[in-house]
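In the form predicted alone, a lone chain appears below as structure tokens.
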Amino acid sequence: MARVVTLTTDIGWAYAAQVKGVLLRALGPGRVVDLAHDLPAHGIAEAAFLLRHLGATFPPGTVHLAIVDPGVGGTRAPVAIACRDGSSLVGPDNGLLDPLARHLGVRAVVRLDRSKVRGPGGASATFDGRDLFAPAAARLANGAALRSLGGPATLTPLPVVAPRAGRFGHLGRVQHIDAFGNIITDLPPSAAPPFGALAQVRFGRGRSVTLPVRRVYEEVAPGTPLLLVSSFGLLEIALRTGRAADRFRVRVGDRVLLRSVRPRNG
């Protein structure tokens, strides 16, 4: 029986669907798990986030195909990854796919021929999402060996700033904006101050926010800002019952320096 494929793109779902005609005709029902389409178009550093942490979840031994891919046709490499723990990605060599490929363990990397990996129907120069990416995919979950895909290559790594901490806090990034408006960092559970303290939050050069640093939503009245940890292990802004990004004007890679409040004496 072919392998589980996860889909992840920035494609929207009518251009999804493609993608999935091509998998499906493949490997037949049942075997494509959308994760998302409706990730910021062109946004590699969020949707490298996401996957990483998606991907993750998945069994060992399955194959991630993930499409953000704003130099299709160009000079990037189209590339598929073996992992230690029998899972395969496919996609573009732009850092996308490298986070979740260092979580799992990179066993070997090809760059995709398309000479050897041919679609169903004839070939658009800016849609290898389904006429490469897909077919490489379904032949991985079909059980085909990886170096007949192409010849070997390196993978290009995402640009990382890691978090750190200094003199004046922790300071870190916006990695994602949930649909609820929620801010997702970088930073650790560790840079927080203990559940029931105060903490101070600044984005980039704005001004800095005093927050509640709260277990769960319903600890704070509707319409208050919040400190937590979110449901991907890392510290989280967030607004009951509104949108976090839209109060304080987040995006996407915009800096995080966050520190302690020290209590008041008296």
The other form holds:
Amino acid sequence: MARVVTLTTDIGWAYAAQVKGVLLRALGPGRVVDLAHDLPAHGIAEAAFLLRHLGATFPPGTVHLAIVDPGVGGTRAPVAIACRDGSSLVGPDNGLLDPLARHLGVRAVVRLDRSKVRGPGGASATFDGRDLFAPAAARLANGAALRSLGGPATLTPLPVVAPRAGRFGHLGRVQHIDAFGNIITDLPPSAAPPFGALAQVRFGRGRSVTLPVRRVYEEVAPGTPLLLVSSFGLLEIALRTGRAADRFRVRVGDRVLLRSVRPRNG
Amino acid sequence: MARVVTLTTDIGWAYAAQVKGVLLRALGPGRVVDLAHDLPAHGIAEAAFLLRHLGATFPPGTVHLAIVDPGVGGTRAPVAIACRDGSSLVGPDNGLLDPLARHLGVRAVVRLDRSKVRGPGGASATFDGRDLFAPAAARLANGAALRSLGGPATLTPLPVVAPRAGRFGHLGRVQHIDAFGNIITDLPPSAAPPFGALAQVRFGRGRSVTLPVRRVYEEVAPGTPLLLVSSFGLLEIALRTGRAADRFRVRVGDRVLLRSVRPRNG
Amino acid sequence: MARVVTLTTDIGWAYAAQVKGVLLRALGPGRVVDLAHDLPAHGIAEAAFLLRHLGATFPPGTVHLAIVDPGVGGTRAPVAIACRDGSSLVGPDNGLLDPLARHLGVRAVVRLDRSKVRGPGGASATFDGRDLFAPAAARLANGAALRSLGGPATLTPLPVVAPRAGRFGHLGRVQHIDAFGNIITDLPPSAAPPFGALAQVRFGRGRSVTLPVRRVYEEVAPGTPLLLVSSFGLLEIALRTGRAADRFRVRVGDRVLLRSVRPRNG
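Switch from the form predicted alone, shown above, to the form predicted together with another copy of the chain and output its structure.
Let us now look at the entire complex, which starts with that chain.
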């Protein structure tokens, strides 16, 4: 089966079109898949979280090209990664690729060598996505060996603060605000009270909110907040038919403190 | 010709990417077509209207996967539909699929059986699009029989109020606000005065607006409203080089009362 | 290699889906590439600028279908263009296709003849993209001769004011605001002071801004403006990790006056 290249970026459709033109030259029709081009600008941590979860649904052998690259042309290295399942990742070494790479298992990493990887146009200082990452991804998708693209390198880890359980509850962080305004955290399902119980959630320094633990949205009335297990397998705070992130003024990176509400004795 | 799967959703590009990963595993490259992922959140009626018109342009044999599914995990059934022209529809049975299904002609409907249709990952409570609809659509696109996916079911109709002509004019409803802010109604062209005449339009309880009936936008001055036949074959209220829905504060579902303005005797 | 059709429009994903349905009927899977459907509504000049730069990255033989067509059904002609490199362009003759056509080299132009080019549905008055351009593009992608689509025509040039150097500096215009809010001008790199120097920029009648000339964003502090060479090969005014167009209240078409700041003698 011909290998496809997926594209996950914050650069918008117009710039992404240039990346696709370069890929089409090398790959021919039908082998590029747009994942997202509307990721929050410069939001490396949120993009890394999404890429990890999106990438995991694709078949072994896929080449994932990701561009959230505010440091383009600076000190961050351009890299390509061969994963244990035969997938490849291409992009800036700024933490963006790290969670998916670790999920798929890293076999080898190279720093892309600009003298070995060239696109059909000239090279700009500010668009490695088009001029370096796209030609590298195309070559990998066409079967080139990773080592033909550059010399060995080490992957920079994404700085991550793991959620932890303490005296006052479970402390995590907002990883992603989805298209519905649902708030996706890094807290595991085990941090939640059982289905049907009540939980108390506090975002950053905001007020505490008490909300029921449910399995699906339809189990509460419209406009009501709830705590549930998101399709990412992590805890989510949502508002039925509304935008929880707007209601609670929450942003990616905010802290989330979660605790059970004990039923009072009569 | 290999059958393609189209995707029409309100879930945004990031969630849609997970659906595409699952489809790619089963279908290989080049067989998934993104129609829209930016439909208004939870807007079943508007999405059903669009899906009916988008789907009608695709060739027989296409598999249409649609996800506008606020009741995921609740009482609404997950279904697949075989149509008379060989097309298939997959999604929630909440009215979303009904107009396109009736347009193409329903041959058979099944309720998807979670024990027979499984994706490569586990099943979540809140993302049937990825975990149930995508594997079902992929199997249909690969030639599986509808009955292999579940038992017979009956399709739930979308609640529709048909436009009607009365003493005060033609009464319809806003079906869709397009990317230009044009207001697409359910009123047929026959409800409009002849080209060149004037019409009076009233949205909900708002003020009446008098506007000319024209064939195309260029026939009025910039900033001027007009009534014309949209490319959906239904009446549309537009503003040349402006957003009619913003100017008239109109939303999907609003009532539209249309009548002719009689030329006064001199 | 099968020829692909690219789509560059301001019509949004839902209308574009109808165009893709028509193309799929004629082309089969995998031969349509979405470039952008979120271009500013009716923004012919900005779309023409983008199409020129996007189109240039695609391989010879590509068919570019572009729809920014506020004058649909009016006096502007529907055209198809054969280019010297074997590429084709299809769309309205309102200036949109002109810069890419001239970049690729015009071999022949025809005015599309509605009696010779028909889609699978009927023809509307307001959606040539679906009813005329898509069937024309599909036929070209399938190898039809340009002259089978209509009679010879002449291309309408896009009105362009070339940047010029004067006594007070270099005068250009804003061509595009990108997804990051970066301001892309038509000024050539030669109009800028050398790297490391300071430049003074004035947008329209606004205040003058002094900003450093740099190679990449990372060379200034977050929130700081800079002048650099964009990936379009033209001068760009950006704000590191911010939106320059919002900060300086700049729109496409605004004038830009650029001059060097002379270092003062001590």
